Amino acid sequence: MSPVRNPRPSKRTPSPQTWSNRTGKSSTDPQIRLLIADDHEVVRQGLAAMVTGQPDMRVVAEAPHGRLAVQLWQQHRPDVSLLDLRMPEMDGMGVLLEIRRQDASARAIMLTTFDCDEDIYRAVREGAKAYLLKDASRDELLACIRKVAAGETYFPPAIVAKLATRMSGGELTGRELEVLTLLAKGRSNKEIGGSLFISETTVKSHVKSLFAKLQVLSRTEAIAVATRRGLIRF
């Protein structure tokens, strides 16, 4: 009888600490892995120090601008990304769009000083899981991170109220936004028509439509509302 050969060794079972190529996170990792993107070093350091003291959280990457934030997100695939709205090279909204283009399940919190209706609306529309102002308390921020990591959303009452206000009006068209921008520069209907190569009658029609959508009665009021909502910036 020929000797019995030892069976071929089975493939090595991955260690529990092996990272997933898709998510960058081990299923056994108990901590929420965070990316912090903010162009102010003091803010990044403060957020990192706050998170580091939590047993269920850790910072895996920090970025001072949007393009690096995207690169670091691709490298680390964090559970939650904290994104400043205004950053050089690529703003927080651009980062949100890019990471969700690559992974629709990416979870991001917009953490900003800006609470314009339009910024909030765009963030929600593009898939942000939370919108929080930087004057939020430490406990509120930590609770927000945990909720988002658990698959929930978090929008404080004041943010919800602004979102409701924004959604009560109609969406401005691209042409209406162009007319509104020129209105804010003090251009007359005739001048706007010349700039956009449309008739003065058509300009008047656009102005009437955007007045209705913004729920205003004058140019001055339209500019004030549009500025507050973040539709135009000076």
The other form holds:
Protein chains: 2
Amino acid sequence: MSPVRNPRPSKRTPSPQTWSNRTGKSSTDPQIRLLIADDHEVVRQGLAAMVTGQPDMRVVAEAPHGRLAVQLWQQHRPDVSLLDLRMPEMDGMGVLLEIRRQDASARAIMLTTFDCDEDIYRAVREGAKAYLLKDASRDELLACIRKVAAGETYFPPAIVAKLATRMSGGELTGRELEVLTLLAKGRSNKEIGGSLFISETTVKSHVKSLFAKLQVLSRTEAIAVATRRGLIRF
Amino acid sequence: MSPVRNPRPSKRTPSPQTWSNRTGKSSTDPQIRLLIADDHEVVRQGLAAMVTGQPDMRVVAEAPHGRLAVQLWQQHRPDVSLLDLRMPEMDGMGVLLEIRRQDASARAIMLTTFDCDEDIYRAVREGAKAYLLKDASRDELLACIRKVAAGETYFPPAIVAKLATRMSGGELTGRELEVLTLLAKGRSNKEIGGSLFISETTVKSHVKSLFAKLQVLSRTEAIAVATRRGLIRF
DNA sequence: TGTCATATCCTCCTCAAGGAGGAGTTTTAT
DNA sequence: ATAAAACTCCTCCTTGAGGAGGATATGACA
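Swap state to the form predicted together with another copy of the chain from the form predicted alone:
All chains and molecules follow, beginning with the one already shown.
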């Protein structure tokens, strides 16, 4: 509410010295101010509980869904936002996109239960400073928050490995993803063609390039791989 | 350790008046004593945070995996156990089975992120007193704990509906489940036969009855349905 | 004892799936 | 303007999937 906002004037990351200033900071804002966005109350409570007691950080806002998260971000301009990937109204990626549109230097940690290649890839591409699985320990979470607040990034080794995996094979086109989605629902090529208003032949050709990119030989395999990569959900 | 255990003699739910009594209860055990078992620290912290401040309940033990959960249960004999379904070492179902083997009147709430028909069904069959999704609100959780502590059961409407769905179609045999698992990995009938040391023909016949029970017409559909029901995981 | 479920195996048949190898059109980026 | 993707459609061919309709052996249960 107070008009005194965001000490960072949307500039680039200042020099390391300035950074030290931030950490042992001016009297006005001595703590890392956090926004928590997660639709699960248990998780919000858990995250909040994990930072309370830490003298150098403080939760300034909590949101049960993405839309509110953006709103609260605008109001509070937190130093670091903890965003759940899967949320109603607007998911974590949406929130990240929106807040980074308004302030390209905004810092966010993406939180998720699963380590889907696709999700990780997108989060990194959209400028997430860190990617944490919800099975992270308290220490890991705190370390991650401090790193991100300091302008660094944080990606667990397992995440980095996944990211590498994802790079192989190439990206699916929009149409291929549409076909894949229907294919995963058990639809035949003919049915898919009917749904997308294209011929069965065309579906086949999409399926073919799909298989090549996913490096599989059958639709059932495609479903398995695509699910593991997070391209489709059940 | 103390032989003074479980003041409720596995009787039926007492009258509402008794409820008031329980809340302002006898000096020996005035609170509902809880065990929390979940491999995610965030969730443990969250659950703990949600009950702290409640005068009528108290967390007496926390476990990051199933094996320790059983151990701690034996030590503390909590009134209610909150068990995560998916855990390392031993999952929630295993813990439930074990503690109910030692004390058939033990009360447990099964916690999970997903509402898979199969999981719900098994939990209910094995004597879980309640089934809660992790997106439950604080109020729902507290209400659930109090109900279970009072000897009642608690199943959200959505869960009951799922349970009904699960009942249709019939149960898969062990062999059928094996075939389904391999089928979902993208294996062909011949490959499945090779893995299970049976002929392709036999695989086909298993697949056929599989389809009938799942009420589907193709393997891709089977994967979709089986995933939704929680029969297979990726 | 007979029945029911499970698991195993068979044949014959049809059709959808998927590989090989094209080609034309539109969109997008350079 | 031009090249590169993406999207569309085609034929010919092989094989695997899945339906129909069986048979046999086992073990549990009444």
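What you see is a predicted model, and the numbers here were worked out from it, not measured in a lab. Between two forms, the rigid core is the largest collection of C-alphas that superpose within 1.5 Å. Positions refer to the first chain, counted from 1.
Comparing the forms between the two forms, the C-alpha position of R44 differs by less than 2 angstroms, with the core used for superposition. Core-superposed comparison between the two forms: T202 shows a Cα shift of 4.3 Å.
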